[in-house]
Amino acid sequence: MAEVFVESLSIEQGLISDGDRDGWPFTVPCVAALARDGLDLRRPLTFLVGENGSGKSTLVEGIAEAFGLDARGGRAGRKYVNAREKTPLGKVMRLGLTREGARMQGGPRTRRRGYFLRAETTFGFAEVVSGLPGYWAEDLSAVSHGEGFAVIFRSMFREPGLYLMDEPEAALSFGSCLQLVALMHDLARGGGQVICATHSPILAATPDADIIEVGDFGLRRARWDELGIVDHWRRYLSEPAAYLRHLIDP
């Protein structure tokens, strides 16, 4: 596997203030975590796991944002980003930086290299973009949503850089998600670093990845086969009516 970009994450203490500190993101389990203790990032391939509402997709925007990319979304380099607000994650996250992960940040914008694909806002930027230069050519209203990110992952995600996605498998198909298995992987052994918040199993199974589960406990590293929603699929798949006589009336 090759190396990483960014190898730590940690969170400036002396950026929050008081009244912050009580409120969110700060009281989210993970960031509570974060602040805490940091994290290490070991693998050049991260997923983290967890429910709604852990807090998976604020880390995510606030990595994004501490490297220089849209907490919205789109590619590294483009212009105007640190023109906007940060969320108030963002503002106080703090990346440690591989030497190769510092000269890319560094050094100038057009150099940049990356992408942060956002579910809930991928089709609204698409709009914006398609079309225009450094992005695709092909017309994403034209197509399914998952057609539509498959041409996002075709076009953007194929060279050394970080790739940040937050839940990708939203649109996608049993097929779709084992083709962004094969992506993510080639991803991390070519050069490229790859963060990913999910629900999805077929996902977290990527061989090689660095699984963190995210929840009321914080922060933890975990196996897939440890995992709550690996198991829960499992036994949800073998027996559908254990969960559902307790939702649905006879």
Ligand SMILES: Nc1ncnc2c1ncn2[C@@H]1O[C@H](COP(=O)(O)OP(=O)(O)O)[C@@H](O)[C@H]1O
Given for the second form:
Amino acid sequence: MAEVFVESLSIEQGLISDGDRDGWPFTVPCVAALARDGLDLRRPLTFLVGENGSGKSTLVEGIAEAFGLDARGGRAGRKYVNAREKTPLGKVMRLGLTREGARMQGGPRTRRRGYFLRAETTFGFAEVVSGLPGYWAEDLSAVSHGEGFAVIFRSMFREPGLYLMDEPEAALSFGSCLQLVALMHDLARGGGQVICATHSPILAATPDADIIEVGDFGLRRARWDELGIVDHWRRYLSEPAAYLRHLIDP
Ligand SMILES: Nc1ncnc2c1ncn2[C@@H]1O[C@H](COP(=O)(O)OP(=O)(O)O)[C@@H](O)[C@H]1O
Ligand SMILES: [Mg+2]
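Since the structure above is the form predicted on its own, I would like to see how the form predicted in complex with the ligand looks, so please show that one next.
Now the full complex is given, and it begins with the chain already shown.
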């Protein structure tokens, strides 16, 4: 396997208080599955694929915090990240680190490399940090969302590090999604590790990725062509009316 930083995820059961155990997020099926079985990350590129509400963001935020990235998003190595209270999952998430991962996480903050891209909050955040040291020079309030993402991708996703993304497809056209596929593939091949929550069948088709489906069943490893979203998109594109007749009165 190419070098990655995080090779497994688990939950430190002893740290969950009795009061928390029966509430969010431990009742979300994917979090319960992680608590029970843990999860191996077998490749430099992992997709967490599932419907809205399946728990993808909850998982990615927990991973971010466990690695020392801010759950609100942004670059690794920033100051004050550890001063904020973590999410309930971030507090108990344990990462199995490779030697390289342990070196990066245990070393000085400024040696940490990576980025947490949250599509939901990226724009307010990105406009504020444009021009600040360590970010990009372009003024993102003056470009389209798709172009803004391209700036972030080009300037932030360059060196080996841990890259977390939460539905990065949200603002992207078909063509921009394809560019992101190429970029994630390059990043993974160049020594980076990418963990990406998505419901885009385009992104999930990136070659050589490990795909984990997230849903009521918890977590399961899947092939791209077995994914629920791929089946739905295929059927919708070939006959939209078959779906829409259930939703729209003639
Ligand atoms: N801060 C929170 N407090 C309580 N419930 C939450 C919180 N954040 C998310 N949830 C719930 O947890 C579940 C998973 O949410 P989320 O991780 O955002 O899903 P996804 O990212 O897959 O759409 C949903 O049922 C959501 O309503
Ligand atoms: Mg989400």
